[in-house]
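Coming up is one lone chain in structure tokens, specifically the form predicted alone.
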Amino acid sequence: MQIGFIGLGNMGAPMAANLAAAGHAVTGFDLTAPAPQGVTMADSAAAAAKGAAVVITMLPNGAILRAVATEIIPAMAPGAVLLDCSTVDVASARDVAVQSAAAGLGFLDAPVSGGVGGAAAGTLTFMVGGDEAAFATARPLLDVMGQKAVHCGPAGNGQAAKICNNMILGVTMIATCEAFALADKLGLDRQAMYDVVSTSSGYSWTMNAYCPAPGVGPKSPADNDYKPGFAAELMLKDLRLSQQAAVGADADTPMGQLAASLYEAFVETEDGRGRDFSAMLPRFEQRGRRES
């Protein structure tokens, strides 16, 4: 399949390289990133999109998605599919879907879970919004780049699933880090804590698969001085998106709101920028009780 790929950063580059390795003809564009292995670079986003059956975008935010869509949609052939794998606000995804449909294009919002490691290994999970026909066209590519693709309904629902999932993730990581810090102060050994919680009702992905305590559980960024697998600033971005959506939907999300405020402080006024989102544990270790 002829594919355009726009946005070849930490996530996009390995995704594009995996598509090329699977035998697809991939033409890429990025303002700064070098060409991934097997990808032919174009001199503009529109040039990368021209002639492609599917154009994939992996971009930082909704404003950039809207700008790129405005540039590439006129260059795309009717019947082609715009597959956006960025994590953006629901409104941007739905607006670009309308813009695509008006030009005779299919559109899918398909944010991912799995991080840079999953992108490199081809084991991402895709949460996909859009129509069935576009999903069927893109499915072979999703199967190359990931291990699972869930069709969540109409355009925007992929983003909705992603931000709901990551709101749970952010809240749960904070609770897990708080619990380890409390266990430390109560004199409970971290390994004992893990052995109990990981097989009890406190079981969670943040405890069992991505434990924030170094030397406990499977290897995680905590064992690499909290170098990011999923950076704290990206968690902050997703939590802000969840709260933006909650305001628009009139949804009461007090835990999500508090998680967003804690990650905001961690990233913007403490030492969280450039660290993994699980580095909340040393943050809580260093703090005493604060009365509200």
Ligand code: NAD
The other form holds:
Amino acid sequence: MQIGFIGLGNMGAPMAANLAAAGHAVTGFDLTAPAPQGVTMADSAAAAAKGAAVVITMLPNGAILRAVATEIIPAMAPGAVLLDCSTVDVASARDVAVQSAAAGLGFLDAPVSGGVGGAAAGTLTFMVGGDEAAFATARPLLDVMGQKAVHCGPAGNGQAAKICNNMILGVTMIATCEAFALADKLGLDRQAMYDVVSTSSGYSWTMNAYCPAPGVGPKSPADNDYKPGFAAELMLKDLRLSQQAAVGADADTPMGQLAASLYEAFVETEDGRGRDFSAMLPRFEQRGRRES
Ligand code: NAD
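Switch from the form predicted alone to the form predicted in complex with this ligand and give that structure.
Let us now look at the entire complex, which starts with that chain.
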């Protein structure tokens, strides 16, 4: 298939390389990043999009997605599909879907989970919003870049699924870390805490699969000095998107709101930037109780 790929950063580069390795003809564009293996570079986003059956975008945020979409949509062939794999706000995804439909194009929002490791290994999970026909067109590409693609409903629902999942993840990580810090202060051994919680009703992915306590549970970024993994600033981005969506939808999300403010403080004033999001545990360890 002829594919345009715009945004060849940490995630986009390995995804594009995997598509090229699978035999697709990939034409890429990025403002700064070099050509990934097997990808031919174009001089502009519009040139990368021209003639492609599917144009994939993997960009930093909704404002950039909107700008790139406005540039490439007029260059795309009628019937082609714009497949946005970035994590962006739900409103931007839905607006670009409307813009695409008006030009006779398919649109899918397909944010991912799995991080840079999953992108390189071709094992990402895609959460996809958009119509069935576009999903069917993109499916063979999603199968190359990932191991699972869940069709979540109309445009915007992929982003909705992503931010709801990551809101649970952020809240749960904080709960797990504060409970470990409390256990420490109560003299409860971390291994005993893990052994109980991981098989009791407090269990979660953050405890069982990504334990924030070094040396406890399966290997995780905690065992590598909290090098990411999933960086705290990316968690903050997703939590902010969840709260932006909650405001727009008039949804009461007190735990998500608190998680967003705790990760904001962690990233912006407490040296959390560049550390894994599970480094909330050493943060809690260093603190005493603060009455609000
Ligand atoms: P990145 O910053 O490494 O890559 C983004 C790329 O987009 C950069 O190379 C940049 O030069 C390029 N770009 C910016 N504006 C452009 C424009 N106008 N035209 C062409 N190229 C442009 O970011 P990343 O880590 O690859 O993340 C990409 C997206 O994936 C983000 O939305 C992020 O939230 C999401 N995501 C990232 C991870 C992760 O672990 N890194 C995990 C899941 C989802």
